[in-house]
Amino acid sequence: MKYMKERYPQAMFLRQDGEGGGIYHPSVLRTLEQITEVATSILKDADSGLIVFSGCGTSGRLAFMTARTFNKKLESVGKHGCFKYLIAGKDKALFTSQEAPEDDPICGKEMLQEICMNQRKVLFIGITCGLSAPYVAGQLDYCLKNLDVFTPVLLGFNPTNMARNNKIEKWNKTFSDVVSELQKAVSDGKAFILNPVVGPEPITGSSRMKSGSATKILLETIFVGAYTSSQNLTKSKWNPQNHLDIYRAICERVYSVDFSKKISHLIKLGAECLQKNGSIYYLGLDSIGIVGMIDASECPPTYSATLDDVRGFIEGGYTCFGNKEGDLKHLGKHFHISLEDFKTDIAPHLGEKDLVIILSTEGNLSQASFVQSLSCHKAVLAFKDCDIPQEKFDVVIRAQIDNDINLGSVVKDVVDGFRNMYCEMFTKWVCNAVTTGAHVMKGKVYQNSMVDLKVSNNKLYYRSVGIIQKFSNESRDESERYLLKSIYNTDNLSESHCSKTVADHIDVATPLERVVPRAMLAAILKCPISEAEKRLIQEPVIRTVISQTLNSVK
C-alpha cells in the first residue's frame, strides 16, 4: 500500500514539463477545452452526429462505460443517446481478453465504418495508453482520410516520439506513421492529441492502473463539461481544472491513512484466498458493479490468472449492463453475470478460501443479508450510511462523497448529477489495489514487472521479450529466441519456427501457461527449457524461483 500511495496521488496529478505535460499542464487543459467545444456542438443537437470511443482491453471497456454513462444522462432529459463504443473483439472482450483483433487495423477500420455509416459529423476518440494498438491505428488512419466527417482524437500517455514503430502485420504503416500524419491534422486544427504524462505505472506495463484511471478521468472531464454546456447548467465557462480537482481529492482520500488500513486488510484477504486457489468475487449494483467486472476481466492477461480467480456480478445482469450485443450467457459460464447466477452457480460452493466483496451506492445493501450468511470471507464498500452488521463482515469501507471529499468549486448541480461517476472512480482505485496487491503477494510480480503475463497479442509479445532481456542481460534477439524456445517447448528452433510471423507465435503461445517465466529462467541459467520447467514445478511461486535463480548466478 505504501508503494502505491506514494505513486498515485502525487505522481498522477503532478504538473510535469516536457511534451504533453501532466494532466494539469496548460497545453493539456487547453486541449481538454477544445475537445469539449467539439463535443458540445454535437450534444446540442444529438441527432446530428455521433461521439465514438474505441479501444482494446481496458481502454475498450472504459469506452463502453463512458458511452453508457452519458447516453443515460441524455436519455434522462429526453434526448437521443449519441454515444457509441467500439472494442476490439466486440462485446465478448468486455469480459475476457480477445487479443487477435487488437492487432488488426483493418478490423478496426471496418468496425468504425459500420457504426458511422451515413453520419455527417463524428467525434472519434481512439484510446491506446502506449500509442501502440493497431486496431486503433486503423481507425485513426480512416478518420484522417475522411476529415470532412471525422474529428479524430488520440488519447494516450506516451510522448508522440514513443509511439510504437514496429511493423503491423498485413498493413503498410506503423502506429508511429499514423501519429505523424495525425500531428499534421492537429496543426491544421482538424484533430487532437491528448497525451499527458502521468508517470510510470506501479506495475510496469500494467496500463489498467494509472493510465486506465487517467483515461476515465479525462473522458469524464470532457463530457461532463460538454453535457453541462449543452444543457446550460452553468453560466460560467467550463473549467476542466476544477473538475480534475475532484478526482485528485477522491484519490487522496482513497489513500488516506484511515482508508489505507482497511484496503490493506482487504488486499491481505484477497492474497490469502488466491494463494489457497480460492477466488475473489465482486457483487455490485449498476455502474459500481461494472467497475468490479472490469477489474476482474483485467487479471487474466496481466497476471496469467484463470477466469475463475476474480469474477464480477451485477444486479439485473445484462438488462442493467446495457451492452450492444445483449445477453451473452450462451458463450459459457464466465458470461453469466447476474446476482442470480452467482447465487445459483457460485454461492453453494464457497468456503474459507474465497472472498466476496459487495460494491454498492445504495443505503439498503440488498445483497448484504444474503452474503452475510455465506461461509467465506466478506467485505463491503458502500457510499451511503448503511445498517451493516459489522461483526458479519471482515472489512467494511464506508465512503460518503459529499462528507469525505472536498468537491471544490464545481457547480453543485453538476456534482449531484454525476455522483455515481465519482463513486466509480473511488471503487476503481480500491478494486485495482485489491487485485494488484493480491497477485503481487501471490508471486506474480518481480521487481514491479509482470513476469507471468500471457503472450497473447503483439504488445505483450514484445513486452515479454523486454522482460526476458531485462533480467537475463541477453541481447534483444537472443531474448526473443528464448521466448520462442519456451513457446515451442524446444531447445533447437527449426527454420520453420523462425520463419513464422509474430502472429503465428502468438497463436501458439496464447493458451500456454508460464511461457515467460520458463523463458526467463532458461535465459538466466543458459539451461534447457526442460530444466527451467522443472524448477517451476519444484517452486510454484514464480517470484521466489526467479529471485533464487538470480541470486545463484551472481
Given for the second form:
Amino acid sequence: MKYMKERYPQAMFLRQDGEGGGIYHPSVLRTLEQITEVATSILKDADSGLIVFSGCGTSGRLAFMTARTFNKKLESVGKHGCFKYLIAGKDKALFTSQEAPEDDPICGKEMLQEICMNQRKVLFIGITCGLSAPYVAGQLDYCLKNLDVFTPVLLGFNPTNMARNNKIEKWNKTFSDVVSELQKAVSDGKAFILNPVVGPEPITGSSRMKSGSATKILLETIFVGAYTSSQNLTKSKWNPQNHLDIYRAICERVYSVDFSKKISHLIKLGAECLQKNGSIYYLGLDSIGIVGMIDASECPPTYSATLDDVRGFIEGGYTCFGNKEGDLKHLGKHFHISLEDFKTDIAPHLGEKDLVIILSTEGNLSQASFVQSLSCHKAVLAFKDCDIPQEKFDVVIRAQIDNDINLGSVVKDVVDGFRNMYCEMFTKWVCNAVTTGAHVMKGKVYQNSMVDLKVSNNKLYYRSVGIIQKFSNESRDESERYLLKSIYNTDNLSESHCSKTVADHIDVATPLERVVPRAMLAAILKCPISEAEKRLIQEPVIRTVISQTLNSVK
Ligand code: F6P
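Provide the structure of the form predicted together with ligand F6P, given the form predicted alone shown above.
All chains and molecules follow, beginning with the one already shown.
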C-alpha cells in the first residue's frame, strides 16, 4: 500500500528525510535558495548574462516552457529576455520525440557553446530526470571546464550514486564520472546539484510524470523567487517552501474526490476512443495549450502510440508558441499546430470515436462555441467561472485557482502575477492522467512497465533489455540476444549482427514496431521470433498477449 501511495503525484510533497530527501527537505530548500541568489544577480542586470535550461525529451520541452514564461515576464516590464533553452534534436523535438540526439554529448556541448558565445556569466541548468542523458553530460562537462563563466546546476531525481554509469559512445566519460566532477565543484560552491527524491514513477521510466512535474515546480520556484527579488517586489526574503505549498494545494485539489471522478470519466472516454482507433485532441490557449501539446508528444515514445493518437493544437499556432526556429509546418502534418489547422485538417473528419478536450486559460473560452458543434466526444478544462453549457459537453472540469486553491497568504501578492503557471500545473496533472490512464486501459502497459516502448536510444535500448530480462527470467546477455533477434527479425544472429555497435542496433530498431513485445514473447516461450510475431498478430492487445503467454508457461 505504501508502495502504491508513493506512486501518486502527491507523494512528491512528502517530507522525506535522509540523504537527498524530498522537495521539502532542508538541504533541498537550501539549494533552491542558493540557486535563486545566483539567478537574481543575473536578472538584476539582464543584459549581463544568460540563464540556460537544457534537456532531452520532456526535460527539454519543460526547458522551453520555462524560458518562454520568464522571458515574457521580463519583456512585460520592458526588460531583455535573458532565458534560453536547448533541447536535443532542436525544435523538432518540441513536438515529436527525437531520441538519437540525446546520446550525443558533443552535440550538447556545441549547442551550448553556440548560444553562450561571448557571455560573461551563465547560469546553466541541465535537466535529466534519471541523471542519465549524454547530451546534458556533455554540457555539464563543458561548464565544469569553464567555471569562470558558468555556474552549472544538475537537476534530476535520482540519488547521485545512481547516476548512469554506462559507457557513452564516442566519449571518454560516463554520466556518473561527470557527476563526480560536479560534486567537487559543488563543495567549492561553484555548482549545484538539485536532486530531491520524488518517489517512483507510476509507470516505470515514464519520467514525464512525477519527475516532469517536479522539474516544472522546482524551476518555477527558483525563478519566481529570482524575478520577484530582482524587481524588489517583496521586502521579505524569498521562501521557497511557501511557493512549493501552492503546488501541493493544487495537487491535492486535482486529486480531490470531486475532481478525481471527473478525471476518471475523461480517462474512460479517452480509452474508449483509443480502443476504437480514434484520437484525443487538445485545443488550447497560450501556455495551457502548450501543456497539452507536450503531453501529446510523449505518447509515441512511451506507448508506441501513433502520432495521430493524441495531438495538441494551440490558438495562434507558431506565433503564439514562440519557439526559436519558428514555423515548422513544412516538416509535415504533425507539425501543423494551430487551431486553424485543426479546423481544416481534423474537424471535418471527427466522429464518435474521437475526443476533443478544450484546455482554457483563466481569461478565455473562445473555442467553446466552435467545439460544441462538433460531432464527437467533448470535454472542457476551464479556469474561470464562465458559462459553459454543461449539456453540450461529456465532461466539464472547472477550477478556480483563487477559490478552489488557496494560493497561501504569505506569497499571494507576489504570485498573483504568475497565476497562469499554476493553471498549467493543474492542466499537466489532468492531461498526464488522461493519456496515461487511457493507454493503460488500451492495454499498452503490463503491470507497471511500458512494455511497448520504442528502442530509439541507448537508455531505451538497455531499458528494453531489462524489461525482457524481468519477465523472461533469462540472463541479461540472453535477454539482449532476444532483443537483437527481434530487431533483425532472425533466430540466428550472425557475426556481423553481433559486431555492430549499440548505436547501429538503435538505427535499425527505431522505425520498427513492437520490437520489445516480440522479444519478450520469444524469450518467455523460448520460441522463434516468427512464432512470437504470430501471437502478436492474433492478439494485438499487448497486456493480454503477455499475460496469456506468462500464464501458459507457469
Ligand atoms: O529517451 C527518451 C526519454 O525517456 C523521454 O521520454 C524523456 O522525456 C527523456 O528521455 C528525458 O529523460 P531524462 O530527463 O532522464 O534525461
